[in-house]
Amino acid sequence: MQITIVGTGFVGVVTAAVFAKFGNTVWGLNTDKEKTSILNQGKIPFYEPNLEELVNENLKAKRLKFTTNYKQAIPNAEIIFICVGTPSAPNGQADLKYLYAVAESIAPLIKNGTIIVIKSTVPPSTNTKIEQIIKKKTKTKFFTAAIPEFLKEGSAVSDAMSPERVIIGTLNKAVADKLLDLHKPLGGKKITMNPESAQMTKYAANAYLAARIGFINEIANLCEKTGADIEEVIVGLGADKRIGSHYWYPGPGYGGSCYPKDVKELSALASGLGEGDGLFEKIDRLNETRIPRLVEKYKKFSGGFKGKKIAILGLSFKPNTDDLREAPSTKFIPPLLKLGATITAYDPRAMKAAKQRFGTSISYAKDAYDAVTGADVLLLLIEWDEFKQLNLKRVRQVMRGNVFIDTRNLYDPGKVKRHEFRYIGIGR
């Protein structure tokens, strides 16, 4: 099939490369000339495992091309996927200006029977608004559908190649059949529903997973005050088949480009529909206050931060990405600096992004051991593999102080304490 992907960010590039892999001719369309040039050279402007290899494979096979020219990418497209950003507006609602701009730009160029798929995360009923915009600029017959993305940063290629499910939102059988045919090589369960349900499913999924993180952190708080251990509690919870042992992540809360944004937008949607002051607002509020509360706790545990050097391990919001959006580091570092600490940080992939974000306000290490040298406090924020088996004897020898803050419960407290550290984890 002839496919065009409008928006070549994280979702767009992955989607384009995967569809090209299965024999389709794919255009990736973006208005950023520099970014487009980089992509046509087979380089990826962000880190995602295995994506660069997949893009290069399809560029060489001439199944994938990137362009800034709408007239080049739109007229022959059978299916157009819109994958542009939908950031939250100041009131928490999804800002759809980029989506609307794309609709206006493609409207005069689409051919008869084109299927326009919204893959961006948007509120239910957005398809109707897009149809209204396009109909004002063309009399060409077209169709819209919603296929929300469920990609996880750090494993997006495998998620896209072997999805757990593909949700196709359309009430038109012919459109559904064509989209089912396009997704057939990907495997996974295929579910068709109306567009509004598809878009609500995306919000609901992310809000539920965010709620699990918020819930387990609340239980962890209680564990710390009662002598219970959150890791043992998780084992007990997991034995209940109704609950399961998956997706319990006690720690500094959820971050990244999706959960914070989607929970806020779902909360704003609920409020606009007269369902405000409910669960989604509470989930968001708990997450917003999580790290400030931890800063106060760690300040007390460490005897204050003024004049102390803190070694931060992990700057991205999760392993296997260089993405700093809503990362714990972005919420810990400013208050720690304000409290008088000096910070040396290290991350396996996010150092470039961190230098752009924090500049000279912090120092940057070449590896974990360089970061902890001379430090009074070790603050472990992200569970990168290389942080899971640090040589504790070596760490203790090069550190000036002995405070070990483990926000991911990567280490056995007893083992750490045997190396003469003062250890604090989450819910332990």
Ligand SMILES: NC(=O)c1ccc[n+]([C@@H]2O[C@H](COP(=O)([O-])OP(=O)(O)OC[C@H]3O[C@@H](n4cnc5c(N)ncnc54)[C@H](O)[C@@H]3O)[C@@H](O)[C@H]2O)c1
Given for the second form:
Amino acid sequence: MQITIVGTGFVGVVTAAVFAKFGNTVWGLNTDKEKTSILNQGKIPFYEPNLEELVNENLKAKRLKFTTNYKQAIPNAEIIFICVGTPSAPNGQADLKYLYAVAESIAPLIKNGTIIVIKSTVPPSTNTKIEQIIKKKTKTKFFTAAIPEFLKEGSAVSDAMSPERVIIGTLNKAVADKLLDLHKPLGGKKITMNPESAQMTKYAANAYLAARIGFINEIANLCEKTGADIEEVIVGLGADKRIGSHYWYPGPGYGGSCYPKDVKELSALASGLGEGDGLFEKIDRLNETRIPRLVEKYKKFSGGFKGKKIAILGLSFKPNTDDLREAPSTKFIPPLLKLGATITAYDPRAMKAAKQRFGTSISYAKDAYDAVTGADVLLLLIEWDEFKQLNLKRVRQVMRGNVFIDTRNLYDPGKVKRHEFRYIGIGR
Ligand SMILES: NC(=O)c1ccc[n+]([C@@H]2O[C@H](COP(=O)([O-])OP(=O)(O)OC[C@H]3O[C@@H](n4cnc5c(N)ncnc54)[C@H](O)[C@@H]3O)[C@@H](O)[C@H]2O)c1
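Having seen the form predicted alone, please provide the structure of the form predicted in complex with the named molecule.
In what comes next, the whole complex appears, and the chain from above leads the way.
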């Protein structure tokens, strides 16, 4: 099939490469000239495992090309996927300006029968608005559908190739059949429903996962005050099949480009509809206050931060990505600097992004041991594999102080204390 992906950011590049791999001819369209030129050279403007190989394979096979030119990429497209960003506006609602701009641009160029699929995360009813914008500019017959994206950064290629489910939001049988056909080579359950349900499913999934993180952090707080250990509680909880042992992450709260904004957008949607009794707002507020509360707790534990050297391990928002959007590092570093600390940081992949973000306000190390050398406090923020079995004896020897803050419960407190650290984890 002839496919065009509009918005070759994180989701768009992965989607384009995966459809090309299965033999489709794919244009990746972006208004950003620099990103487009990088992509056409077979490089990826961000880090995602296995993506560069996949893009190169398809560029070489001439099934995949990137452009900034709508006139080149739209007129022949049978299916157009819109994958542009949908950030939260200041009032929390999804800001759909990029989506509307795409609708304006493609309207005069689409051919008869084109299917326009919204993959971006958007509130239910967005398809109707997009249809209205396009209809103002063309008499050509077209269809819209919604296929929300569920891939996870860090495992995006395998998630996109073998999704757990593909949700196809359309009530038109012919459109559903064509989209089912396109997704046939991908694994996973294919579910067809109306576009509003598809879009609500996406918000519901992210809000539920965010709620689990907020929930377990609340239980962890209680564990700290009662002598319970959250890691033991999770084992007990998980033994109940209704609850499950997966996806329990006591820690500094959720970050990344999706959960924070999607919870805010769902909360704004609920209150806009007069249905907000505050659950989503509460999940958001718990997360927003999580790191400020941890900073206070760690300040006390460390005997203040003024004049202290802090080594931060992990700057991205989770392992296997260099994405800093809403990462814990972005919420810890400013208050720690304000409290008088100096910071040396290390991340296996996000150093370039961190330098752009934090500039000269912090120092950068070449590895974990370099980061902790001379430090008073070790602040472990992200569970990258290479931080899971640090040589504690060596770490203790090169550090000036002995505070070990483990925000991911990677280490056994007893073992760390045997190396004469003062250890603090989460909920234990
Ligand atoms: N990142 C994720 O893990 C993830 C997962 C699932 C769903 N989503 C959703 O997918 C959508 C995209 O997210 P992302 O992380 O890929 O965003 P992104 O910011 O990485 O990429 C968006 C891209 O769209 C381009 N763009 C903006 N306006 C354009 C226009 N008019 N024409 C062409 N290109 C344009 C931008 O230059 C940018 O490269 C969002 O709605 C997000 O919520 C993201």
